[in-house]
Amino acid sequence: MIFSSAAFLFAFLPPVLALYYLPLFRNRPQTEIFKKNLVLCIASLIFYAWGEPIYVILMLLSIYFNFTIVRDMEHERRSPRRRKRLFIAAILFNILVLGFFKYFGFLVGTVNSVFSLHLPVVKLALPIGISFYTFQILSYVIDVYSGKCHVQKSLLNFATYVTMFPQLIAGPIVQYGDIEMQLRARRMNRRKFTAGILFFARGLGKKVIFANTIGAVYTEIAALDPDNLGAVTAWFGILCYTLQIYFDFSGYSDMAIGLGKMFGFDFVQNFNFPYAATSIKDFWKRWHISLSTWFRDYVYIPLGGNRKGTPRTILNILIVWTLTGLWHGAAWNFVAWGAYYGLLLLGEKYIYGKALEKLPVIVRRIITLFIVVIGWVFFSAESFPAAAQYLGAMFGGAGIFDGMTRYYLTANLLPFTLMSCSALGMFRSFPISKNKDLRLVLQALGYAVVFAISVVCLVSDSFNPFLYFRF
């Protein structure tokens, strides 16, 4: 089940709320948010299962594992050895586990290609959701052993933690720390439901009106031959991905963070205008901040971060970028687009980024874009070679035009410019009006009618899943 289907907007978010807020226990509160948690438990094992029921059972012994085994851990505060010893247990646990279904395959061919073998490769699908869930029990296990946080004695409120719907499949990822007070104790009122039907709807706006607008732009321009495609046709197509890919995920994160507040909750935020970024550091600060913070909190900073000198610091960065590719998916052009990055930073870090400084903000604007949007090409491509191809057509290797190139820059410029603006943030200051009452009314109608599109345009679409889905 995806946000973006009538299923989940028609049949299953409305009985989850009257459930949700079904007054049983009003004059009880520990009672009543007992009541909550087991609601928005059971819907998100049900949202799960939904396309995936065999998982399902995956997730719950993760679930069980996690809770007992951090429990036993603090158990043994008295003894630091067997405590250790159960921490790198559990680490191990979820990094085999997400290990085998995500990177089992990527391994074997990896060592078939270079050693010349045959060993065979079982193809497992990939469970939806399990980087993010599994960053997320990372979160708890690393943070309770740490002291950062104390450890969750109700099996209930860890489940909730970690089946969470609105961002179990795609992020953001919410650290621990974050929603361990909420799990407890929540304020909900209608002020906070409210914008949480504002953020979905502008969530949902940008995917299925934007997103799946321009995304299939990219696809029909993806799917012609490279040897024998334009230079302008290229950059137009990667330039639709470079849309498609921020519209989808901010719109998911936008639907994620606004379900959130329907329940109570309050996620971080996910994306800040990247694509309005004045350098790579910079972008990394706006696009998938959960993602960015997570690495830096439990990959980097252990690490030793820039605290042992240059050349650890060299390392520690490369192997984050490394990770962070490899994140996204078991495949050489994802490490690739990792070390891309991993690079660059080193870049802007010791060479060339008190240069960059001295630029107007518009040429560090348009350096940061170039770079960001060559990298898209390494993420969007089915593998490494099918890249470079890309990047080939994209430098002139067949001509500057071809045949189509007229017809998709005619068809497809206004919607183009526009969603571009939008991207860059040109029209978050846009004056509606200077009464705050009538601003919220406008901007509240406003919301409306891009809900009224975007189901229209569902009742026509066919299903169209979230890029990130796939991670």
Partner chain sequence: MENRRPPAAARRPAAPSKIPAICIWITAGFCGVLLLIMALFWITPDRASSESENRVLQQRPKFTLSAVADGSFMKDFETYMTDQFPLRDGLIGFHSFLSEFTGARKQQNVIRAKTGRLIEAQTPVNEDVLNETLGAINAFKKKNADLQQAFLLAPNASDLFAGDLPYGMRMDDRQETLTAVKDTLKGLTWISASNALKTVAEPETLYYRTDHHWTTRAAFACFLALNQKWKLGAKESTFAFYPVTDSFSGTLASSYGDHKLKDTIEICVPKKSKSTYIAEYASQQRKTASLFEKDKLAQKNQYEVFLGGNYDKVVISTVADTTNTLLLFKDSYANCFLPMLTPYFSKIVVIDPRYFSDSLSHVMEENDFTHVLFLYNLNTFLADKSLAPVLQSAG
The other form holds:
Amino acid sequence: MIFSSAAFLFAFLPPVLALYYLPLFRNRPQTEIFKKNLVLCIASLIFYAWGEPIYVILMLLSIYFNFTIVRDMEHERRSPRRRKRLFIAAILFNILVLGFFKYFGFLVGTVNSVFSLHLPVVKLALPIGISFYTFQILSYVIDVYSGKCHVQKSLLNFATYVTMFPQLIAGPIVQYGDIEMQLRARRMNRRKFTAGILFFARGLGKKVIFANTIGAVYTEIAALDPDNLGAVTAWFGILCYTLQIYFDFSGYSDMAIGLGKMFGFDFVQNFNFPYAATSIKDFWKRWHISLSTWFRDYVYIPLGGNRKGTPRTILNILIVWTLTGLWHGAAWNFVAWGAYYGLLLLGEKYIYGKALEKLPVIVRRIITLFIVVIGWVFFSAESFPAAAQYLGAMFGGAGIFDGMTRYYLTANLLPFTLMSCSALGMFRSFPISKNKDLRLVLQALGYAVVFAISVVCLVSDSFNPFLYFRF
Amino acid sequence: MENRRPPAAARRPAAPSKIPAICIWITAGFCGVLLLIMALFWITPDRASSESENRVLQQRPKFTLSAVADGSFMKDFETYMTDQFPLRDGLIGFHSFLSEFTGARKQQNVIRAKTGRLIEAQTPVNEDVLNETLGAINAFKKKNADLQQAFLLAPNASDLFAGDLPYGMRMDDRQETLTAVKDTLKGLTWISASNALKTVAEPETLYYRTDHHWTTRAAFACFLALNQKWKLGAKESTFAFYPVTDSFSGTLASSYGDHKLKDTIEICVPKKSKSTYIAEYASQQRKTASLFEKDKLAQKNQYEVFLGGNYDKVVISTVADTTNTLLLFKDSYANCFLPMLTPYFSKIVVIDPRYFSDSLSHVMEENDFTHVLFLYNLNTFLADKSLAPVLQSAG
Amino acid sequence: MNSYRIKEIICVVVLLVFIIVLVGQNRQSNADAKDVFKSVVAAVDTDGLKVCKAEKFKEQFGFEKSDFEGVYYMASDSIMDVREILVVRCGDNAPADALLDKVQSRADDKYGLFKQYDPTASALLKKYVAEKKGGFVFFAVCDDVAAAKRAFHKAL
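Let me have the form predicted in complex with its partner chain next, following on from the form predicted on its own.
Whole complex next, starting from this chain.
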């Protein structure tokens, strides 16, 4: 199921919220939280099974296995060797499951083309969200092993952590440490719920009104023949994609955070106006924050981070970024995209970082944005050659203008400008009013309009893609 | 610091924040809206089809284990929720209004011209397919050199109203394409539809504003051109135009999502009753004495009043005092053209190759044709894959 | 061995079984094309449809019957009736992917053609099923596609 659908909003969410908040055990907080987690867990399983009726079994197996093996690990805490073996077994299990269901075809295909073999490729569909929930499970396993968190003795609580539908399919990737306490006791009050509603409405608007609209323009431009594509149109097209993927993904994260709040959970922010970044390092502190944090905490730092000398640091950075690219998809253009950023980060760190800092902020932002947009060409393309063709068009391969340039620019001027300003954070500090009460009322009214328009678009649009769904 | 009196503002007790109360309103509002729409959804009865979208709507899917296991239940349920959403038509209209408000002038492949009319986007030319079709036509002409063969290729609204396209939008000038086709079909009599249409005083009346077809007036102008080339002996004054509806909202309006504009459909009939005929629909096994289906005026797609729609083969026998017989290959543009031909041919066999699966040689053997006419519009013709196989099946 | 180990092993075993079953779904089937075709036809209403000859298969899809191991195609004489059933058993060198692509693009084109004129026919065409499984290519447009699909899977 996806959040931006009529089925989710008007058939799934109301009954789940109603059951969740039904005050059955008002006087027994322990039972109440148990009931809440139970409702949330079952609803989440239904939510997941809605999109993956068969692979829900895989997720359940993964949950049960990891729950058991970590309890086993704790049971053996007096024997560090056995504990370590169990830890490695758990990590291997998760990596092998993820590897098999997501990367097997890619691996076999690559081996086939490199060694000219014809090994059979087992074609299995990718289970939705497997990258997200596997990473969350790994976070739990590693946190308990390292002593950061206590073992979770309740299967229900652990299952709730993994399956929680607000963040199950598209993040943010919640580290176990951030949620451990909240599973047992979380604050649910009307302020939080209201904040949740506003976040959700904002996310819905970003996804349905902004992302879908500008995405339709990109799709049209991308379908044009690259040999007849003028540079201006090509640039406009990829800028539309740049906006689409931002609003798509950050919109979804906003909805996830909003829904989390409605159920009493506080998730960490996942996006922070990434297109206003002043360097690539800064960009990755603002884009898909939960992913880069996960890789930092669970791969980069355990590998030694930057504490083992320059050559090792370079290697660590390249490993982390290749894996980041690979996480996004089982294809070489994603690996290239990840490596692209890895190399740029190394460049910033060791070569031109200092020079970059001396430039005025606006120049740094433009350079960073330029680099990011080029990166998106590789990310969005079907293949390497397609990306190269599109780049060719962008740099004047087929002329500067083409027949449709003026139309695309003028027909989409208003939405494009509006969205660009929004993405750059220009509406952040809108001086609405000093009065907090009035501000809240105006915000609520504004988001009510956004919600209404979103519903209108949802119902009438057959075009409702979600780009980050291949994970 | 000595004790100073705190500023006046701080001495007054702060006004109690109304935020908790506002939060209740927001929460109640949000939950209320969700519940209201959910209730409306279950209360309003399901519709079987949508008139304005001209399609069948999804009904509630059956909950079976196998439908759940392969995901079809879920997919159908989601479609069900959007298709049966309360006030769906109103929401679609509002959405189309919003899109136009923000500057979009193109929905799917329909464009809103500056004059408010809806225009179908041009179909990209498929060179290979086009060459094959032209080759087949030439081969057919060669094999049947004794028949008078004419070719009428009608331009579309996008060709005539190129100047009305939204700012910045440019479409190909297909005059060159027309000339190229004309040059390739050297053996056939070329009826220049573009020239014929240029003679009409009010070009706005040549195409419907909400549909991709040309109007009866445009068909008539081209009929006069055909009449001149084939010397059928028709006179303009012997034909009369009658409006049959003024509430026509065509295919373009459905695609675009806006039904505010309405068109008038006219029929063109010869004034004298020389035009009695019987039309026989082979695949439907029925005969009718009129080329107009009045029932179709009660449905959404009123253009089907002409001939009742598209059929594989229709045989029209008339009481015309002539030995001329006609074989007509067409797309839907010819439907309003047919009645004008009836006084000049004793038999007309109408074939729509997209639906025709029989062998053309049968048709050729059964009938002794004197004339052959190909009547197409550019958008359909440039990508048509069905004419060539049918022509080639004539042996 | 403590209870945890037992549970872990059971999990891994169940997972392996799960994977084997999933992969097994894609294996080559030994079923005869005729039997599969008969089961599908039995499961749906084929009033007015006739089994077609090789020429019609070639005319509609562009492939020779001899390219495959077994071809069974049922359609109506009238082009206004859009219902069709196609069961093809592909051999090792058969152009299965090309056939599947052709089937899908033909169905999409037909949908576009009927969309404006016949809502009922276009609703049927929209729900077509076209898949490649177990070494077969299966295509159906009919009233109860779910039943046809089930019959096809069962027959494999």
